[in-house]
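Here's a solo chain for you in structure tokens, the form predicted alone.
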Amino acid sequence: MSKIVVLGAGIAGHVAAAHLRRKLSKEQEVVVVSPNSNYQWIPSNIWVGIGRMKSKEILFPLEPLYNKKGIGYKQAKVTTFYPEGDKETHKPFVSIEYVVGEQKGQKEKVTYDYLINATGPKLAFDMTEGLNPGTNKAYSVCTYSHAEHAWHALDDLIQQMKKGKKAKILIGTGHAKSTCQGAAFEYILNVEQELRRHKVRDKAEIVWIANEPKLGDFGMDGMLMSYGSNIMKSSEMVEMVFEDRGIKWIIGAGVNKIEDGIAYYENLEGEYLSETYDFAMLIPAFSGHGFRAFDKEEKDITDKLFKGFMIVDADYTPKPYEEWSVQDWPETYQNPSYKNIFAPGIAFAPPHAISKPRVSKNGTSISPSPPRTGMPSGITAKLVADNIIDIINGKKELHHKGSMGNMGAACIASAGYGMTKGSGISITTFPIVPDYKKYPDTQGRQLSKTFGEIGLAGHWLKMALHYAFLYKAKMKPFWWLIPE
């Protein structure tokens, strides 16, 4: 009998646990460790953040589902890794600390035969001075509770605007190294449409602020895409959308400090500037959780497991941008030192950024970190689960592979909520990490598989995916037929 422990119950962790439980016999034990009591469909947080959905519509409790499906569940946070065990426990284990109930504060050693680290990122608000959700008029949509708070504040501002107040709204990234520009992009378009719906758009100045060197970079070095019968750069598409919506933009901006209604930033020209606002939603930097690891003699071996995020089968050799290659990116998400440990989704350490790194004239790095959210998280989680299943069934080689350098992704960005007046921007890209050698004339991507569309159908598709993926996450009949 094997015991597989999954750390985290977000998209990657939940997908991995679901596939493991479905495909393995009941003799094999699957255990999820997560400090969260609920599963949340994170892409719909933006709709909570504009008051169009309630939190209960995008989440469900984990424990009843896991009990029903035969998945062990511990509501706890992992603190330390012991991949060789210690002097008392000879099996590898993780040390966890319970976060609720009578067991709150208690620690436990959870042994494993295979470990999937799907802990995702730490929302590192503390990396930007004063950026704390709900303070200084700045908010977040990174969790459903953050999104709820954002909506309450935005709704209050809308009511003031209905009484004649003029306001400035600032949305984008809150750190020079932030990723997840896509979530902020969706939110700014949804906020703009809600202001029109409430008939206060003329009272608002809306400003996009981001660390991107160009609009539409999205931490992916931008893209050249098919748009209808035309060929268009993603920067041109986003500029077209922003101009149509009357949204101003500030790019190449590394926000470094937030005060009450003021965002301070440095730009690539080395200028130190500020922007005032009445409401802001700024995506924080993402970081690793600061986990420590020890061998059986209690010697610190953190550097064997972590490089901020978890080390996997990537090429981490420092290289200049000109030498970056899709071959640098991992394929199996297996730790090279401990072959029974895997890290899909955001939990793995990327070998380098995807966008060309840029520094200001003062030497400050202002450049998006690489995104690994959404579709890539689900795909990599499933392939990790399938490889563990193969190993348990006696196969020695890892046959399931998927690099972001040969993997495509589809993103449906909401551009406004509404069954008749809504809008969505549907974008597919292949590969996620541009391959400039294979596709030298199309900015590293295959043009036939990299395209964008804008319209009402995009909103319907985004809504359909909301219900489909919640159905899948609840492991309802034939859930596995819905692709990652």
Contents of the next structure:
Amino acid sequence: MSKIVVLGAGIAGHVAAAHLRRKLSKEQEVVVVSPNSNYQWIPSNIWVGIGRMKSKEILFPLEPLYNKKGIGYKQAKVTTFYPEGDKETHKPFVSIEYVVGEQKGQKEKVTYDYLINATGPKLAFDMTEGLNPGTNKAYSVCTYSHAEHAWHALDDLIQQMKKGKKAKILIGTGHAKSTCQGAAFEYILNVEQELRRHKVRDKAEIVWIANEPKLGDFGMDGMLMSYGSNIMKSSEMVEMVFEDRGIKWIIGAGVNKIEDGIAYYENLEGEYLSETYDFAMLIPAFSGHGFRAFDKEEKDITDKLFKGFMIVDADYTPKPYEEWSVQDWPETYQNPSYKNIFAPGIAFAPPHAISKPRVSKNGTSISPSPPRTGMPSGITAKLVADNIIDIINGKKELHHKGSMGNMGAACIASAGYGMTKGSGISITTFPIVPDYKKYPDTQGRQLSKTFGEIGLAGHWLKMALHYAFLYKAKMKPFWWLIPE
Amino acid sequence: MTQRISKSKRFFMMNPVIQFFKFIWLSLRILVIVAGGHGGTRKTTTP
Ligand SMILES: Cc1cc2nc3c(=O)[nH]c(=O)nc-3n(C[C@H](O)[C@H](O)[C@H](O)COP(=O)(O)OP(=O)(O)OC[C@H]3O[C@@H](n4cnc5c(N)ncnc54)[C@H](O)[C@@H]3O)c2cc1C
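Pass me the form predicted in complex with its partner chain as well; I've looked at the form predicted alone already.
Full complex below, order starting with the chain above.
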């Protein structure tokens, strides 16, 4: 009998737990440890943030589902890793702390045979002075509660605009090393459309601020894509959309401080500038959770497990951008020191960025960190689950592999809500990490699988994905037929 | 605001009938990319 402990119940953790439970016999134990009581479909937070969806439409409680399916669940957060056990406990374990109820604050050792660390990122608002969702007129849509809060503030501003107030709205990244530009991109387009719907568009100046060196970089070094019968750069596509919607932009900007209605930033030219606003939504830096690890003698071995995020089978040798290759990216998400530990989704430490690193004239690094979106998070979680199942069934090698350098991703960016007035920008890329050797003439990507489309169908597709992925996450009949 | 999307293109983008077919086409195209699978990038040395 094996015990598999999954840390985190986001996209990666939940996908891994669901597949493990479906494919393993009941003698094998699957336990999820996560501080969140609800599963949330994060991509739809954008619509919560414009008041077009209620939080309850994008979430469901985990405990009843896990009870029904025979998945153990501890509403707790992991704090420390003991991959060899300690002096008293001779099995590997993680130390957890309960976060609710009577057990709140209680610590427990949770032993495991296999550990899946799917704890995603820490939303590191503290890395930008003054950036804290709901203060200084700056908000976030990274969780459903943040998004609800953002909508209340935006709605308030819309009401003031209806009375004649002129307002400035700033949306983008809140740190020089932020990632997830895609989410901010969706939000700015949705906000712009909502202002038109509320007939106050003429009262608002809307500004995009981002650490991207060019529009449409998205932390993926930009893309060359087919668009209808044309071949277009992602920078050109985003520029076309922004100009058409009257959205201004500031790029190469590392926001470093927020005061009430003012964002201070440094740009790649080395200038220190500021931008005022009446409402801002800024994506924070994502960091590791600061976990620590100890060996059985209780010696600190954090650097065997973590490099900010968790160390996996990537090539972490520091090298210049020109020497980066897809082979640097992990394939199995297995920790090289402790082979029974895996880290899919955002929890793994990437070998380096995807976008070319850029430094301001003052030496400040201003460029996006690599994104790991929902689709690769789900795919990597499933392959980790499949490899663990294989090992339990006696296989010696890890057969399931999925490098982001050999994996496609579809990103359907909402560009406005509404069954007839909505819009979506559907972008697919293959591979996610550009392979400049294999596709030297098309900026590292296969053009037949890297395309962009704009229109109402994109909105319907995003809606369809919302319902399909919530159906899947609720583990309803035949859920596993829906791909990650 | 600078008009960057022509009226005919906008009609195409927002016409529900045309977009219904686009929806089917997009869903299939994305499914093909997803179903196209994934794998490693490193050469494995066979013993
Ligand atoms: C607003 C927004 C919109 C997005 N839109 C899209 C989109 O349209 N398409 C797309 O593909 N991707 C999108 N993404 C990205 C997508 O949400 C992420 O790729 C995905 O959530 C990553 O999954 P994950 O499981 O690795 O991390 P998460 O989803 O962040 O899950 C991490 C889990 O770990 C838990 N956890 C944290 N700390 C601990 C701890 N100490 N112990 C135990 N558990 C812990 C958390 O509670 C959570 O359950 C969006 C992201 C945002 C913020």
